[in-house]
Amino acid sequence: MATKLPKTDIVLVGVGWVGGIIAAELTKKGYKVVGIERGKERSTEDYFMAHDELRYAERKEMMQDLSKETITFRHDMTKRALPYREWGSFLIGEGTGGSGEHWNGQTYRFLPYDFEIYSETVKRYGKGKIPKGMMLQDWGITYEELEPYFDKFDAMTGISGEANPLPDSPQIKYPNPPMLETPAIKLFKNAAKELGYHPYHMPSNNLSQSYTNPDGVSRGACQYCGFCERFGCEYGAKASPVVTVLPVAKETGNFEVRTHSVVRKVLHTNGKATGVLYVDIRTGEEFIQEADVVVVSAYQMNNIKLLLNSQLGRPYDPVTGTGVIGRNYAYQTILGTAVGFFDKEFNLYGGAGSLGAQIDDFNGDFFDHTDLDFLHGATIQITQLGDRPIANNQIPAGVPTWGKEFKDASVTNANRALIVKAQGASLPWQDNYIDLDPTYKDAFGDPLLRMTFNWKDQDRQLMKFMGEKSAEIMKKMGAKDIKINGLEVGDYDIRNYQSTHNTGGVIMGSDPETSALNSYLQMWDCENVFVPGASAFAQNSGYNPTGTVGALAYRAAEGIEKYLKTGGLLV
């Protein structure tokens, strides 16, 4: 029998960016917060000897253990899904800080268009522009309403960046100046300008200079060591929950984190949650943590799984398009790229996770889609992340991918190959969704999550368009040979890494019939459960999601405090 623990004000399921922000905001105001985290405790000291590409980048040291917890996958409803047993298309982290520890730090705000995508699309092109089966809907909140929360996240993390020169784009004043301009980035910017586009430095959560945030947390500048993506930062220069919000929450004395603990269910009765049931995976003991408010703050997919296994919210039905939990799953397109090979070297071994430049000219609705076979768009960018030796072996088209020719070409092109890539929005469809698998179960006997997803013609047309635009810029940069990707895309391939930017499944909106959450991330069906995070996105964008996740977490923290004072639905 589970041991019942003393009641607390708020219990968090997961202690990453979302859990950390809510813990910091509410413990400062005197509320007691308990965080339940499936992984281990992390600190900056854990990263002192972590420049080990094999251990962290290839063997995924910071990721969830797939032998105990995974998902199943299939391309469509006619197929049987099989378990995802080796990390590929996306990576789910665990441990305090979550994915906010091993991310790159590229930090954007979704566009005003993103939050009102249905209304804006209909207004400009008419309803007929939206293909049958595409599940576009507004978020129930506007960019202008979210702007103060974006500002708080930018100030807390200390974003380094410069204004976007594209007309009609949101003008943002960042707390720190942009990162360095390397020769490769300068080459990209000059080429894009010559083509009439509007390049700018990508907003970075790798600090360009020493910075003290409004909470009094001081951090040093980035060293450009090149170990960001899939690694923790030993300098604390890359913003993460461990070096920003979690110390603030702990300092109050009102925050307790319980690690190595997996929440199996949100307990509820008569439309209100009473707490959570969790297991200490070191001992197998079960506990019940009662709370006035439950915040489901894990990774996007784990949020969906917990709600479905808790029988909270109406499960989505892909046949009728009704129900809300598992609805509007969306991904990103990343296959429209151009690899350019040059005679000169660029010293690409140095870099940072968000060192780069981009154009937004073909993102969102900044360009006319009247004669195009897709909606939304992509950012087109160049990054200098720091080319580590195992993962980076660029070779021209036609060269074998093994043997002596491969090795010779890899050595020749090390530091001579640049990539211009497009990160685009893969929009939601009625038959791309998440539910519980009827066959496979996790280590505790609970059903695994099942992902049903494939590219649509919308995605394929978008990737082809962006691959050609990327090649246009690469040609202007002066590459002697260009390899274009994305021109012919088949089925979605879950085996190869593409993006960890999964979104949707517990989306926000203004109508309980088509959304699980209101604009404070409060469940329509259970007023004391809040579910911030990328699972709340009604659709994806051409940007990395963390800035928008952070803004929504601040919005949810405000909503939770309101709820604790007044009760009831906030909208």
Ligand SMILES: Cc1cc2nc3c(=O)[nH]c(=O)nc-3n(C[C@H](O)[C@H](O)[C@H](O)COP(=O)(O)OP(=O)(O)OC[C@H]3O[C@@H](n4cnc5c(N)ncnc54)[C@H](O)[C@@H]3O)c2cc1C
Given for the second form:
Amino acid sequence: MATKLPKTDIVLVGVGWVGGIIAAELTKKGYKVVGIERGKERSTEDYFMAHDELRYAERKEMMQDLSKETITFRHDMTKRALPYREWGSFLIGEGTGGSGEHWNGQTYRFLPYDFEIYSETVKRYGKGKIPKGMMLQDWGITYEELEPYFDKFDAMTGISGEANPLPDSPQIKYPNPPMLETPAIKLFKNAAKELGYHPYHMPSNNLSQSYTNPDGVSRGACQYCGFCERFGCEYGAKASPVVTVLPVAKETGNFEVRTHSVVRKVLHTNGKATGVLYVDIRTGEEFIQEADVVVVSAYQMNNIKLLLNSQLGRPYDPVTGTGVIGRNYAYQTILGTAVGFFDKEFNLYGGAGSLGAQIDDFNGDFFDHTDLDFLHGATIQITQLGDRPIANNQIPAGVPTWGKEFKDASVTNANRALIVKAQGASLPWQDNYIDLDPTYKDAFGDPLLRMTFNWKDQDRQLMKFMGEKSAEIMKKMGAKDIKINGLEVGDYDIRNYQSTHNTGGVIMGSDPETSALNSYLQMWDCENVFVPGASAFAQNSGYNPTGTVGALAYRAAEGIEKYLKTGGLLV
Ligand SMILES: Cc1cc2nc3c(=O)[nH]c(=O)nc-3n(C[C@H](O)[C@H](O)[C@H](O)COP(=O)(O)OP(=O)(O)OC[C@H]3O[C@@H](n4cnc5c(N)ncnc54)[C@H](O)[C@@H]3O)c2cc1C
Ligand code: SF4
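For the form predicted together with the named molecule instead of the form predicted alone, what are the coordinates?
Zooming out: every chain and molecule, the one shown earlier first.
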């Protein structure tokens, strides 16, 4: 029998970026917030002297324990899904700060086009441009409406960047100047400029200089240590919930975090949530935390899982295309890359998670799609993350991937290989979706999520186009030999890391028939449940998601406050 705990104003399921922002915003206003987090408490001290590639990058020390909870995967509805038992295509974090601790910090705002993709596509190309089965829909909110929330996220985290020189792109003024320009980045920028494109420094959440944010939190500058993606930052230079929003929430005295606690269900009756049921994994004891508002902030996939297992919202049916929970799962295409081999050496061991430059000339609808067989596009970028020795062994095409020849080529090309890569939008389709697996269960006996996903011709054509554009830039950069990836892509391969930019499944919109949430991230079907996160994205973009996730979290915090004052649906 679960122990009932005293009621609080707001309970959070998961204390990562979304949970942290909501906790800070609402505790500052005097509300009591309880955060239930399945992982352990993290602090900057945990990351001192932790540059251990095997432990963090290869064995994934900071990620969810797949032996207790995972997803199952299949390429299409006719197949049987099998559990994802080893980390591959994407990684999911746990512990306070969530994936926001070991992320890279490449921080963008989705484009005005992204939020109104259906209307914009129809306006420019006509309805016939949207292929059968592609589930394009507007988000129920515009870029202009979200702009003040983007500004808040940028100021809180302290983004370092420069304005995008592409005409028609939003002109954003970042709080800090861009990161350093290394020789490799300079080479990319010069080549792209010579080709008539518009290169600029990647917006970075690794600080270019010391910074004090509007909450009075001060942090020091990035040391370009190169152990950033998949690692916590020992200097506090990388924006993460642990060094920004969580201390602010704790300082108010209104925030309590309960770690090692897995939420199994959102409890609800007569269309309203009453709280959550969770298990303390150290003792196995079950608790009920009652609350006026439940915020599901458990990362895109866990958000869907929790709603489906709680029987909240109408599950999506891929045959009829009706229902909402699990709808519009989307991903990113990152296979359109060009690896260039040079005679000269670069110092690639130094770097940072979001040190790089890019062009947006082929992202969104900045280019004409009339004669193209795909919609949307990709950013084309070079990054210098720090070439960790185990992960980086670039070899030219035709060289075996084992033995003496491999070793010789890998030693010769260490510090002499650069990559230009394209990160593109994989758009939603009626038969790419998420539901509950009928066979496999997690450690508590709850069904696992089942992902049904594969690339479509749209993705393959986009990757081919971007692979060729990446190679064009690489050629201009002067590589003596170029390996192009993405020209012929088969099935989606879940075994290789691509990006933790999974989106959709609990999407926002203006119609309860085709969306789960309104523009305040409030559930249409359960007015005191808010579900911010990338699960709310109606489709994916060529940008990384967290800038937009952060803006939506600020928007949700405002909505929750309104709801606590007035009740009812806010839209
Ligand atoms: C290696 C890596 C690199 C990345 N780099 C970038 C980047 O450069 N730019 C970018 O924009 N994005 C990046 N991301 C993505 C970014 O980390 C996420 O978009 C962001 O953290 C999402 O915030 P969130 O609050 O939704 O989820 P998270 O920050 O992951 O927080 C969710 C929290 O919920 C907890 N939780 C889950 N289920 C339960 C449950 N049932 N009960 C209790 N707690 C639960 C988890 O333990 C976790 O702490 C990266 C991700 C990874 C893994
Ligand atoms: S590269 Fe910079 S931001 Fe990243 S972990 Fe190292 S010091 Fe921190």
